[in-house]
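Given next, in structure tokens, is a single chain: the form predicted on its own.
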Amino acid sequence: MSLYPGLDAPRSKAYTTIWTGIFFVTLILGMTGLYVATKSVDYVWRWYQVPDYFFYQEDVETLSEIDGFIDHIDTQGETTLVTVKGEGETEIYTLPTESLLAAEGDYIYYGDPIGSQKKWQTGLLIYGLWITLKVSFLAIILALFIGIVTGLMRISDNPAFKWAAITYIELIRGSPLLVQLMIWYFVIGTLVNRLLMDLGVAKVPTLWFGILSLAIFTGAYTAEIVRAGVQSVHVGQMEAARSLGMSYFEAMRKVIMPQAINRILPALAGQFISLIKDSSLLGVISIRELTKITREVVTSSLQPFELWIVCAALYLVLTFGFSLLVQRLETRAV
């Protein structure tokens, strides 16, 4: 069924099949061309090393926590229990049998290795992805709050609220995010932390300056989206709500804002997807998000092609997942 009845001519099954086939043929040709291009580049592809930047096994040494003799070694198949007795204290360590580095009767000191075992560790890309997720989530929540409040101030009859909102929106939208990041970190951050140090209070972590800069930058655009959404609701809705005895704020909360939010969800999704991608700029203020981590790994591994492709794919997963979430919210709201 067409979304626009009367405007679209009915499409036959053959029409749909042909154009679907054209799409997949074009996609396959494009991927084939990309593959051929990669083969023509004088570069050694090492995709097999990429999984190690997500998860890897590391030999972790088990170190003695006391000085003393190895009193007993009890081997139980692939596992060995090592009992170390010191002066008035005893420690028992569980180790893989094949990794044992000591024998019964040996005297060991604090910090000496007794054995080692393989443990799964998270790689740098997982760490960078987690920081990007954390920053983006907190910034989106804060930006949404700032945007709603500022958007309502923008359409307020109170001149102080209205002009404060206009000033904030125009100042923030009139300068690049990168410049604002520098101001937040090198100017505001330095002043705030110096003041906190003088007061004997712990400094604010750099991560929070990055979150604030992203939230305030996105909040200015969100405010205009909210303003447009509220103004798109017919004025008769407010009049009807007021005629039922609702206060202005009650009418906004129960009648106007639910309709406005439903209308602006696609625009908000686009803005917040841009925020997720803009978080890649936080590396300039030493926040080790996904892009900065990728740059570090590329420098050490000399694998620019594989790692930058993986980095782009991870951003795509984040943004596409967020887009699907918003689409689900739209469907439920309809």
Given for the second form:
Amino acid sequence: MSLYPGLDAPRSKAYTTIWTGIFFVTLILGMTGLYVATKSVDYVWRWYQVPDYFFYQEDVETLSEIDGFIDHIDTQGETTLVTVKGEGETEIYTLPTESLLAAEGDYIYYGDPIGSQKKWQTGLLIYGLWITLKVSFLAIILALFIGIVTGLMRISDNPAFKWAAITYIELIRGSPLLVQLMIWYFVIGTLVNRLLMDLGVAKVPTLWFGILSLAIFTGAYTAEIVRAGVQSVHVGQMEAARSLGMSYFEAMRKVIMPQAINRILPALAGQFISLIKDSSLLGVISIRELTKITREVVTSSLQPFELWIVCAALYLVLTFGFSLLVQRLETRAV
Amino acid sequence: MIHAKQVNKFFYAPHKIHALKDASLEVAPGEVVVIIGPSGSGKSTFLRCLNRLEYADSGSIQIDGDDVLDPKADINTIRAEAGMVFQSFNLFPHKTVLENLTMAQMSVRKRSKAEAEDKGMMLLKKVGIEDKSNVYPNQLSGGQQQRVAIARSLAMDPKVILFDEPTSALDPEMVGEVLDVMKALAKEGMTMVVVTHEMGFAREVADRVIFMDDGCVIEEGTPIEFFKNPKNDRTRTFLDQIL
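Return the structure block for the form predicted in complex with its partner chain; the form predicted on its own was the one displayed.
Every component of the complex follows; first up is the chain already shown.
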């Protein structure tokens, strides 16, 4: 169990039980403390409202488009055909049988409901979660690509490649992501879209500036991780591959990289989990990801405690899911 | 097969070392040449210069007529003709034994997968470990790993194989199995250059023995004359110490 078993006497069973107990008691005390504190400032918990931000039912009404009377109702199992006859015109509406409101012979006006049904809609939090997931996924793929290419450039003996990689890495690692986002959106974004407008081409959506800035930010860290991974593979591996007549890139791709990637997976996972969390900054360039959506929802619902806790939990679901995925990859690779 | 003339090599880190001083070597097709010498004498460096794992600073090296030191030479083609077996095996740990043998065949020799696997299995049988074709190298003993490494270099159908202290990292009881494979190869007429401390192997298998010290080739001759009456003092001192 310990990292250094056998150096100390084995722990007694009571030791394990007592300290496990202490952990859980502390946890429960902490949560109770939070609850009591909120009670004492008269915060009213309304957890029952939270599911509405994931999925909610919406009334969808079928409205008549003409004045007239209901001439005919033809029920065919699940669906019903309603024929409305007006002055010189006839309209036929198809709607689910159970949503039917009108009866044969009813006189109706333009805009009156003929039927009303409830439909499930996805809430704002689901939308935000989806955007966060989409941005993170694309940015991770891009960052991995940038990281591998830049990492290899960093250890290349071509001065142009090497210094380009060093400049990129130092530049990106040396400034805050928030500032970089601003530059991407307000400086580069403005310039690019102005130029595209002059050329008469469609603008680049803001989402892509967000994805790019995240990927380029994380790519710099990934490059250093990749470099460390490649350097950790013994020189003899490259020598063996080259002595068989393989080219540098072939040896890199088939011999060095697979071993390096396997070694750096834990570090990469950490970096990409950071990326998922960093995507919460994209709200400042008006990308409606999870954090920005939560802010919007808090403004309208006035339930900040529940919603921010839910928001944190959703990030946890994403990051934990990702680390499980990486753990599976790790055990599969030899 | 190999013509190396007055090869010089310097190392600059951590400080300047003249590792090879006008070292020369001629190897005829089918010949087995054993290089011996104290550690630090430059014998491994010399061997590594032959297939350009180290770039010699001056001199000329030809393998099968190709100029190794020509910057425009297609070094990958030359290396494919000159197999190499390392002290620390350097098998690819992420590939199975058979994949270790087929990888370069497919990418360098452009053989089909089936063709490469046939050749691989044939060679594994030859070195006596065909039953381990699907395990990973770390599940093999040192002697087995080195035999796989020999099979891996054989898979490229090289014209010459360079052995860099192939038995130095092995447990004593595994040295024999590797030497047996090398002896069998020598009998088949494979051209071999072997850096080793195994004097028994040198005596039994070598056509010629070369003694190096301090970056120079000091003495060379047939095993019988070399071990019976060495001409040079340094050779004599060395042989006295180890025999």
